[in-house]
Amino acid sequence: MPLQRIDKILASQNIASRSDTKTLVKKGLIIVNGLTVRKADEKYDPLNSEIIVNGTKVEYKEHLYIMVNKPKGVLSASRDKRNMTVTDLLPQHLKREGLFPAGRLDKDTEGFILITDDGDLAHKMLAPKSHVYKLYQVICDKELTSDDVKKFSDGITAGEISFLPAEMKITGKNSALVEICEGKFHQIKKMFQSIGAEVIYLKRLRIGEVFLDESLSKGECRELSNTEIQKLLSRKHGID
């Protein structure tokens, strides 16, 4: 990694503005690797340099990667003038310039959705033909049958759209698990839309291979583990 001011570096860690860092540098409540900085743009190697701002040690983290239960009502953007969005969620040690939501559930789906500022790891978890599948709860007005399930297993066009193979599982007479490892607009409900029924609730349960942690109640939201940083772009698929 490159050089960075250090400024900049607590910028980005959500913990001094470039102005307040100017101040903290005056007091000499800045120390990196046992030396006082004397000047907001010196620079460092953040990952590995010790950056102690206050008595307190910096942990550097190069991105975030965040488990948000969303609820219903809550749009998934970064920012929306009317409405709240995922990213109104975040308490106030999480939030930091950058962060935007990996992908999108619609405003009443519920359930697992990724705030990241990793670019890189949105994109490869998102794209069709990495083939990332996530897992859905679905409720529909219909009662599902072993026809439905080949006709998703088939793959479905809906209109002028056609939607990759997908696996459904019927858990009661009119709910089932879906597996896509698609992301199309409205892709679910488009694809119970075709088969005659309307889905009356909607919940994302995983993403690759990192469920829901079910411990967050709606709204909530916690970071992930390395271990699940990596799961998320797993190819391994199938409902259990």
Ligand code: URA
Contents of the next structure:
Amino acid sequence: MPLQRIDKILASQNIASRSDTKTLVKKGLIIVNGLTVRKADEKYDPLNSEIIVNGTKVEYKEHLYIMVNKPKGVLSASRDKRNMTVTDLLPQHLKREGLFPAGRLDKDTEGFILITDDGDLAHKMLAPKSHVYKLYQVICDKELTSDDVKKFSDGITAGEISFLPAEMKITGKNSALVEICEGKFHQIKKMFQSIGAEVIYLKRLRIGEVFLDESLSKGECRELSNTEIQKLLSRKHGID
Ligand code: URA
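Output the structure of the form predicted in complex with this ligand; the preceding block shows the form predicted on its own.
Then the entire complex follows, led off by the chain already shown.
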């Protein structure tokens, strides 16, 4: 990793603004690799340096990967003038410049949304060719049948749009689990419309091989583990 100015490193980790860093440096409160930093523009390798600010060791993270349990009514956007967005849900210690939701859930959809500042990973996850599988819990206004399951597995065409084969597992009269490997606009709702049903509840339960942590209440979030980050791009699939 290229060397970076200490003020830039601390700003990127949301630890101190550039002007705060100047003050901390003046007070001798920043120590890197055992030596007191004398200038805010001194450069270090953030991944291989021990940085201590005001007595606390900095856990440098190049990127953040945050699982949010999105509630209804919250927008999948970084900011919005009128509505609350998924990034507004983040606690202060997980806020930093450049975070965005990797993918979208409709305003009335709940469940797993990933917030990150890793553009490469988000691109890989969202690229149509990647075929990352996503699992949804669906409640609709129609009794589902094995005929509907077959239509989904054959691949649905709705007007001009066609969807790749999807797996549906009926879990109740009006409810199902559905796994898709695309992320087209209103995809689940449109697929259900094509079988004459309206979606009345929708929740995303899994991205790749990573399940929504059910211990997260609506609106809560947590960082992903390294293993989970690798599993986001998994192409393994199948409901069960
Ligand atoms: N499909 C939809 O129709 N809406 C979502 O929010 C996600 C998938």
